[in-house]
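First, one chain by itself: the form predicted alone, in structure tokens.
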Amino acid sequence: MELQLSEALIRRLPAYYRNLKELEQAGVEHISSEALGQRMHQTASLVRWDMKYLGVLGRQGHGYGVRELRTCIGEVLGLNRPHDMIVIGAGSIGNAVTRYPGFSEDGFRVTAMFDTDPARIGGRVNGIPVLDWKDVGEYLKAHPVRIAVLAVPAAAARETAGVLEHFGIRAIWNFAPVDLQYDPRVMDVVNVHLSDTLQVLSYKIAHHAGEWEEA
């Protein structure tokens, strides 16, 4: 039976995976719920609850096996199989996504980029071909890609997403500065607003500067 996870737990899973991956690379074989919780700024009881929900139980005196737990969470996240992606927009954000090495380590592979700028079409970014946007339909018919990275101006985002949905894209990682509305029965969208996190930092600086100076 497929796990039905809460949205909150789904959002915690990547952090679990990242921390366990770092621990494994450091040679750590076992970790307690307390130690894992401290790394993630979570309570030990929440860690134990999350792991129990996933069907993973720690051993008394040993805790959780780091590799086994990372593998389990990776399978829940779907990282046990490769995911091909296309990037729409060969500008700064599109280039940054294509060049980031961490995605390929987790099985995400950019197979092509698309743009409307003749100066970019025909070139390559990190070995990935930049193709003409008008050819995206033919490409997707020949390559069963399900994930698209949207790195286009806000004005073009909704129309572009509609075209991608029409040609079979079922998940969009949206970097355009606009929230995309979508039918969850057909597609999943994650809207990423880079300025939001900076604005959170701005708030904290504005409201905690006095406390920091006192400390």
Second form
There are 2 protein chains.
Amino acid sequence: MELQLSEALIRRLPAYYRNLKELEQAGVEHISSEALGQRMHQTASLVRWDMKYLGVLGRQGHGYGVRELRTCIGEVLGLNRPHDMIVIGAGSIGNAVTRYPGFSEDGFRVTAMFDTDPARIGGRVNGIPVLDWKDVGEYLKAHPVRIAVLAVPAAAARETAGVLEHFGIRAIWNFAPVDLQYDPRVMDVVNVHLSDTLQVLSYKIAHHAGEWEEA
Amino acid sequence: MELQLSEALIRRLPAYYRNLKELEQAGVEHISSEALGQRMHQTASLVRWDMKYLGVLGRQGHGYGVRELRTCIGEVLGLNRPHDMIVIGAGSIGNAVTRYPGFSEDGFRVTAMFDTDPARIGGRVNGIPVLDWKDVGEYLKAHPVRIAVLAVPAAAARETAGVLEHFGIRAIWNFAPVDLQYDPRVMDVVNVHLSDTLQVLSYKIAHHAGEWEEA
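Now show me the form predicted together with a further copy of the same chain; what you just gave was the form predicted alone.
Now the complete complex, all chains and molecules, led by this one.
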């Protein structure tokens, strides 16, 4: 597959995938671009444009096959193959990622966690061992994992990412509240920024709180 | 404050806030729109436009005062006042939100968690009690909390949100992998979708994995 997709379309794909999975589980077999657009808060013509770009054609009067479309988008997203990853930081976020069942459904499997805290090293989270961060290079030599979840404090994030790059990690799912920026030829990075989404909620609350008090 | 900000600008505010906080902690006092734009991967003119919209003016040759700008954006985001919230679901995500120190820095405080699992009810997470979900109405009558973190399985999300709305919750930070949609006059919602960000990383990995194997 050698599609060159725009960053905007790439970011829409997970929402398509999630909605199609929900429709499939609800037993829906076909969906029109209008109905899919409505679910996604997008125009029908954007949906048709995206699908054409992915090489998927709907049938006049039937719309798109839900299962076929879900399968196709899953393949474009690379969800059809298993991915091993290590989790750096065995605190609350590292624990949540390791325990959360939703990621393994997409083929992501945590093989080891790393921490610098002697109280955590040697423990297990959901059966996954917590290893000493200073052994990460040795571990990666023995286990060629290429994906790391970064769940360390902000102050440690950049240095930790540098060490991971040195030892062969090629993709980082970053939960530390800093913007990690890498040349994609060196490292794929997605910065999550949980606090940002909470701050957007805070903004909305701040501009409605007057109404709440009246109620 | 009666600013009407676009959804796009609202979504940029947390990134401004985060970058300005980092600059302030590093002892930087002034920053130009060019330098701030570069940090945020945006043009200097968009930064100037955003700041003008917020009513902030830079000084010729000095740029913006970092502390003043951070304070102003913090106020627009409503981070200058405390917010109580309850967490629904005491699983891995609920635990992470309750334990994570970064949210309390922004004034968000968890007062109680709720679950349906008898094995979890009666316990504590970081000192916060895990209460029986069926008592949530009674709790909200006694404690007028208006914000809930939704950390329940997808299948339970919509019904749980409906119950919360009934008992007076007016804002939901949703971690369940479904798109909750409410009229903002009824409920403010921010959907987080952790899996979406992992799937974006998966896409990037899928389109680089060939190069990894060569290395």
